[in-house]
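First, one chain by itself: the form predicted on its own, in structure tokens.
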Amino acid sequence: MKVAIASGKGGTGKTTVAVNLALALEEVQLFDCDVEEPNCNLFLGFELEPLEAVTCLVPEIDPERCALCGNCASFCKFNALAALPNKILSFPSLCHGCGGCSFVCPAGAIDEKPRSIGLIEKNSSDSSLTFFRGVLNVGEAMATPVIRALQRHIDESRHAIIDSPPGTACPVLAVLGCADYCVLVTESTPFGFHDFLLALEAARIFQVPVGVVLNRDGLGDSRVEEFCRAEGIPILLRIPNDRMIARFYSEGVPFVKEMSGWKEKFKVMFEMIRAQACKNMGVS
């Protein structure tokens, strides 16, 4: 079973309960797909080892056999290419590596080579949890395809928790489109409530079941709660706000490890989570 935790906006603490939930579970695969800003790694100290380079194919043309006719500019939607009256500009940061332009060309101008946009790593290290994470090279515009090579490394087999990027953007949906089950992790202030609607749009366009947990619970008002009520989605967790959680958060610890009853209560939201996907998938 594969377990997206989402938000709708960034800070939430969709990563504190991603990294708290795998290391409750132990046994399990954590994806950190925020791969613009992985930091999973900040609460587990893991040593990381390159597994893959993530690329992108961008066209390459050749001047000496391009007849300028422009059909390769008019097909990219992404505006990759320019046709000058005398030359075929090329912006390979805007490339998303359709290879749709080399399709229509009449002379055979265009071939395509393979650009890097991102890593994948692993941790090396022998620990009853797998860790995976996807990292973007600075200044890279396109997050999904790293995401996609990053999916291809879950072991079906097993249970995956991916931390998702924040938003409801394209990296998101490309986390919940493969997901069985999303966690939103979400405030009970005006904001929080706001940006938690967006996420659950977004999660109930791929008709994936979804769960809550209240993040800084006691702050705030109750319009998050009221909704779910009426909604019929479920309240997975309620994490409070407390000084020490805070403090342990701070420190890059993660407060399970800490905190005595926490991975109890983490195993519980993760036996409702399963009872639900698999409700939801009609699995007995």
Second form
Amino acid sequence: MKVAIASGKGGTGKTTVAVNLALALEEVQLFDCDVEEPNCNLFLGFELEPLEAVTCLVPEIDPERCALCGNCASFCKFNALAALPNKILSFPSLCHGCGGCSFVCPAGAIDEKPRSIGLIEKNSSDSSLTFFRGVLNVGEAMATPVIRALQRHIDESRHAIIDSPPGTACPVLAVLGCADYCVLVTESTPFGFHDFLLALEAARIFQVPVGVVLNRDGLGDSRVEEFCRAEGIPILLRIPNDRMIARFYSEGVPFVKEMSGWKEKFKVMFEMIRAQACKNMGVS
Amino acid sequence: MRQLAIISGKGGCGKTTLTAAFSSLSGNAVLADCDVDAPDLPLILKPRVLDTEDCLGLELASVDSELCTGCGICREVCRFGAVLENFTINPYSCEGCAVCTVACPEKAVCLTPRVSGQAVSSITRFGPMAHANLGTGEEASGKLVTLVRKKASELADQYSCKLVLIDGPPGTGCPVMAAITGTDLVLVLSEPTVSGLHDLKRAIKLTAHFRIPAVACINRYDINEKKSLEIEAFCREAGIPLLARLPYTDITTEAMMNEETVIEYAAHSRKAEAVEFVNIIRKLWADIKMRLSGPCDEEMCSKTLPIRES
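Show the form predicted together with the partner chain, please, the one above being the form predicted on its own.
What follows is the entire complex, opening with the chain shown before.
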């Protein structure tokens, strides 16, 4: 079973929930798919080893063969090629790697060469928790290929927890599209509720069953709860608005390690998730 | 016209709360909510919409089932897995690269434009505002940010405003770059946490890359004073002026629940905590205003930003 931890925006506690849940369950895989800001390991402190470089195929033009017809540049939708009177210029950072330029080149002058855009890493130490993360190189714009490469490492025979990127754009959809269950982390404030609705809309595109973790519970009002009751969305867990928890977070310490009873709460939450995901998949 | 962008390496640092507070204090500024993924500033400022403009994103392929013979060539050439088994297009995977359109022997595939969102011009109780609606799952948010900023500039001309206040998106990716290019000053908000410091460093790397003067501010500094000191040390070493340290307080949430800025909230609150908190923000704003109008800053900006709107 693949459980995605998502929220409409950053700062709501996705990483906190993903890391603490994974540590409570132990025998799981944890994937940090927030490749722009992969923060899980700040709380786990694993030694990481590189597993795979994520690449994008970019064009390389052979000037000997190029007839300067300019077909490649006029075809490219991403402005990654520009035709000058005596030369074709390429801008690899804009290239999406669609291969269209080499497809339309009548002279066969374009070769595609892999260019590194990110890295997949895995924890090397002996641990019951298997941790993978993707890191997008600074200055790169395309997170989705890194997320997809990371997802290929999911061992389908074991449970996987996936820390999703923030927002509601392409990168999140790449995660939700493969998930069996989606945990939405939110807080019951006007901002929290608004962003939660955006994330819910994204989850509903893929008809993934959804449950809610109320973070900083006690702050704000009951608008999220009322909405969830009306829509039949279960509240899986409440994390109180507690300075102690905030403090552990600030130190990079997962609070299940330090505060008694929380491992149990996360385990109970996971059982609820499993029951609902099974029901949704028609497995009893 | 001057432009100030408020950013942070990550979400949830208090960017919107601070931008809203500044909007109460500024008097003559245009607001631009550039967090197009999760625009929260309108929840506080309740804008009245003046007009909207569509933002065209990547195009989308579509297959004409009358012409399609099911040869499968489009599925073979698509690198994004966007052509499904029944030869329809998955709109969330399609990047609009057009390879399928040239590969199809029957000319059965064409590209259609798609709207990724709207940029909106509005008026609020503190003045004009530009913001956005982004469709779920749409990319091109950097493009939409640029359109929001264009709207904000137009509003500034129209209403003779001297300043544009930009509520930035989280992260360090493409939308943030679109939000800060060409601004006069960036305020980076940070939190005293392990991830806060990590993300602050990435944000500063970005402002340095674009050679935009940056100042910093720590929010909820008293959650972890040791980490706050680390942030201060980093700012000192990097030559980033640290303008304020805001304490942890529930005032910000209470103000949000009332759909008010903290400045408005403090005006009728009896809590000493609220008055104290707002005093720090007033001081911070005065400092920023001085930096935005100061002659030495002008010199610095013109040196580092050769292409700048005047």
